[in-house]
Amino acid sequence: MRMRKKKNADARLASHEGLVLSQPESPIEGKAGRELYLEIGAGKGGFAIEMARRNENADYYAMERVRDCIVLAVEKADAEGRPANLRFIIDGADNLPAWFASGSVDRIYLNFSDPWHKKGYFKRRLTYRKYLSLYFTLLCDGGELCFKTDNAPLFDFSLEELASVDLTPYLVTRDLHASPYAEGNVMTEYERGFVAEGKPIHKLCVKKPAGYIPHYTEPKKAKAEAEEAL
């Protein structure tokens, strides 16, 4: 569902000085003694705010390309007591190298990403091999990627894409809330709705092996053309 345009968005963002980053000055390298967490597709910010609270010794960056979502996220953050370690970034995943240095990120979260379900749109999915290679360039050795979705076909696609870049998850569940991994889980706004509807939540986590060099090969044209919608 498309987010409605917010009135006075620029003024509303400007009133939350220091919480929003819109232009990278130089790639963020992280601070000594502190971990760096990155969420891509932060939506209305509920997950980011709670994760920043729970991880005071980490710097948490929440990226969202939809400006109107960021308006709601920063207003929520300040209304609930802004965590000092939280920053929002208005941008998309394609620009990640401008924001973060290689090997600087300890953990990346992808929560309920757009499945881009139409035929031929698979390269836009945030778990497509091009993006996975980008994430694992930014991650430090031992850093991890965690992905949650309600969409079973997207989850299957994501597992296949991980295999295509020689990565194997250490955690895979197709019903998070009925699994041992539910303890300590932070829910997003979307997740609360899906759980209320009785939909199972799928989750995977994968670590970057020491010395791993990300690489990917584009699928052959015939396979790409045959890619089905989710």
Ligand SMILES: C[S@@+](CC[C@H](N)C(=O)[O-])C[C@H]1O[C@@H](n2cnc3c(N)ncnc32)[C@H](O)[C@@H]1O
Second form
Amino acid sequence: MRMRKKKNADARLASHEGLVLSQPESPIEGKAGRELYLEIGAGKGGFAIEMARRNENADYYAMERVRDCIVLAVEKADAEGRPANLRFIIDGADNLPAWFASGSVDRIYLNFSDPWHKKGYFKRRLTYRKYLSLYFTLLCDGGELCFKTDNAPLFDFSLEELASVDLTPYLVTRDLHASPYAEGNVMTEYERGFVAEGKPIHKLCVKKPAGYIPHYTEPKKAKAEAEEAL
Ligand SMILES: C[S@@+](CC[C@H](N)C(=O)[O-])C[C@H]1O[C@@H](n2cnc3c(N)ncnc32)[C@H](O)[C@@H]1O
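Could the form predicted in complex with the named molecule be given as well, to go with the form predicted on its own?
Complete assembly follows, chain above in first position.
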């Protein structure tokens, strides 16, 4: 997300003590009797705030790598009465293993992730198999990943990436708002814009099968270069 630099970002963040985490200490394991939800690429935080509010029995972590987005997110959260179960993390998805213990997460949300449509950039997509492997390491058995996008090519890519690591969604819709799954849907900032433009929203959800072990390994350089050239 491109965003104009926020003035006094450090001071503004500091005034929302306890809401923002910027350095992982020991990996978060989750608390007994409570679920752990994680959103990656939370943007301005509207979805996170509403989800935390609706799910009091879950601890909700919203990760976003753009600090200026987090400034807006925390200000919104506190202006609306901060849900006690919400934390924002300023970091990128590559660092997830430093933040969360394996098997600790019940749900992962990816909403309107950047499509990275330019040739050779597909490995940056948050549904690329490398990231799926990270997510399905963090998820507990039966835990699930949910993904929404307006971007049909990114959605197709994501289905292919899931198939490549032997995962099959239990929910797929290419028009969420005209489907029975619209009920209870929490809209994100981007989603509101796309819906206003009349764009259909695609959604998938996939559960981690019991005993599933992610099997992605980073391709060797030559193979990686061959893939980039495709
Ligand atoms: C298109 S915006 C969508 C924001 C929000 N989810 C929404 O639907 O309104 C994508 C967001 O993902 C964030 N993002 C992209 N790659 C990321 C990564 N590797 N780790 C964490 N956040 C990332 C971007 O900074 C941006 O804020």
